[in-house]
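Only one chain comes next, encoded as structure tokens, the form predicted on its own.
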Amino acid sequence: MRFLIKFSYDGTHYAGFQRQKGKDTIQERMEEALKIVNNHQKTPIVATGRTDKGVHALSQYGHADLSVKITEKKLKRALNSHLPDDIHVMETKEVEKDFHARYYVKKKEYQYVLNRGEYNPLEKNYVFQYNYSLNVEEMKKAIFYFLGEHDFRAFATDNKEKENCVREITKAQIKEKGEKLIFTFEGTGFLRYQVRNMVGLLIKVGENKIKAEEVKSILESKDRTKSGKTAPACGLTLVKVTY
């Protein structure tokens, strides 16, 4: 029995998602709860995409087979009973053999929350603390540059030459609440550090370092060494996923 596993987890205190030797992830406890529940057979899980190291979900998607027959309510149930409480299922459901979590993605939407105000502590975790102004005006107008179908090179951590880097965004948004700034990216697919570098292009905009017309010359440029520094993983969260 194939299911699809709807979760969300608190990123914080983990080395990202996906399983590394020696490091505490999101799949390796994914795995083992779904091992205990399917009676101690190794089980894989499937996601969308791999989430990095303090980078949150609200709304992931993993597939798993299970050999044990059980209801979709009683695998969550179970599985919960076996997650720490800094990891959620939300919803699990039985779904055809074939299905496949990641290729069967339409699109995803992620979004990131800056600080402009004062320090606020209860927040490192889940808000980047600039901490101070910004031009927001022209990094709305740089963010417009975003959309479309690209090849996001310049944006991705690894840069392989060979490598596909064309996705497609098909929102790019900047809402302000508060002394906060709400950035949303909606797309078919994301590469590796790829909003977190948008962002961090958009901050150099908003310190007026930049001009928000050269987010143009640097996305065609190809080159990852001119689009600046990479925003703290703390603000980032895939919020949706839609198939």
Given for the second form:
Number of protein chains: 2
Amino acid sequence: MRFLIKFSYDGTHYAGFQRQKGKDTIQERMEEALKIVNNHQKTPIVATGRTDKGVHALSQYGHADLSVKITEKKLKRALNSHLPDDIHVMETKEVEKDFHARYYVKKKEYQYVLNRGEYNPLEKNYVFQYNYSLNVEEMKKAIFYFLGEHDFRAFATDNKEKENCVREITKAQIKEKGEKLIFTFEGTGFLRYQVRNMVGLLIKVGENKIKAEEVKSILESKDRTKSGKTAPACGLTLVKVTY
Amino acid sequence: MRFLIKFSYDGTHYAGFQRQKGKDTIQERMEEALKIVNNHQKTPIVATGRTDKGVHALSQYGHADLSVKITEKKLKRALNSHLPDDIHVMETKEVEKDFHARYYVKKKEYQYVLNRGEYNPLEKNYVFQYNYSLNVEEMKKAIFYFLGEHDFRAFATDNKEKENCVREITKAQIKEKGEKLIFTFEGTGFLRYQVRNMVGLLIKVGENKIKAEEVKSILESKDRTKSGKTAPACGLTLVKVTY
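Having looked at the form predicted on its own, could you now put up the form predicted together with a further copy of the same chain?
Shown next: the complete complex, the earlier chain at its head.
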């Protein structure tokens, strides 16, 4: 039976989603729990995509094939009993044998939180603390240039030269909530570090180092060295996946 | 010069505010930072009161006497540079030599957060996860009995027999925010574990194990064995102190 598993995690203490030798990853923890539940047989999970070191997820999905007979409810409970408290299975659903957690994704939504107010130790792992002033109006103008279909090569890190970097962004907005800036990006898919690199450039706009309009030419340049710094991982959370 | 220091902390990894031999405490960390800033002289801090192991503060105060000449702004910056990232000085203010951070407190406000919705790993250290249903209407009736001046002996832990347990509660309310219950208690002072013991009894009311009216007789009994379990520390935060 193939199950689609919806799960969430606090990425603070993990080297990211994807398995890496000698490192503690979400994938390894999930597969350890799946193995125990699935009669100690190796049980891989295929997720919607990876999240990097320190990045969180409130709504991540993955599929896995189990040979034991188990109900959706019991699978949820069993997995949670074998997971650490910073990873949590929210829902499980039996799906068709050909369902694929990565290929079938229609949209993903990421949220990035930046705090300009007083530092709050309770939020230290979940927001990017930024202690300087920002020109938010200019940032709001700039974020519009990311909307639509573009070659995001200038915002990708570690991409191969021949890789297709064309992606579509269907929502891009900045909301102010008290002293926080909340960036939302929804799209069909994202390149590695793309969201954090886009936020990095928007901060550069907010610092009045470049004009909003320049985002357009930077996109068109396809040159990573022209865009901003990568914003820290802790502010980023995968918040929604649509199938 | 006497300074009043406003600070916040994530209590998760500390054995509480108060210094204890061989344990990591907020007081010790604050006094270590103060010592460095104050020319390596021992510099005690007197706080509004202690918070227990695992309890947080978004607004704690303490006074300390420094012999070095330093401005309020510089003191804040210097202390923060010597504090770990789960303790943060928000403000410092020079006060009169006879000002006392504990004796001068007029009111304190605590917040307790209980979550009945899906467990969220990003909030694991800040809310009490409660997976059963609760009769919130009955709990809202019950909380009113705590208002006003009472002998709270039935809600104190570790109190000495002769200790005065009379305290006044000036605000007591439960708000529903999505699947969360947010308890607010404001008062002139609180006994050790008092808030968590009151929340514990309110949960017992919510479980329909006792009626709202029984809170009155439990208060009057002055008998700790009659009230509920102590609610877990992680849900509790000191949110406001009024001088």
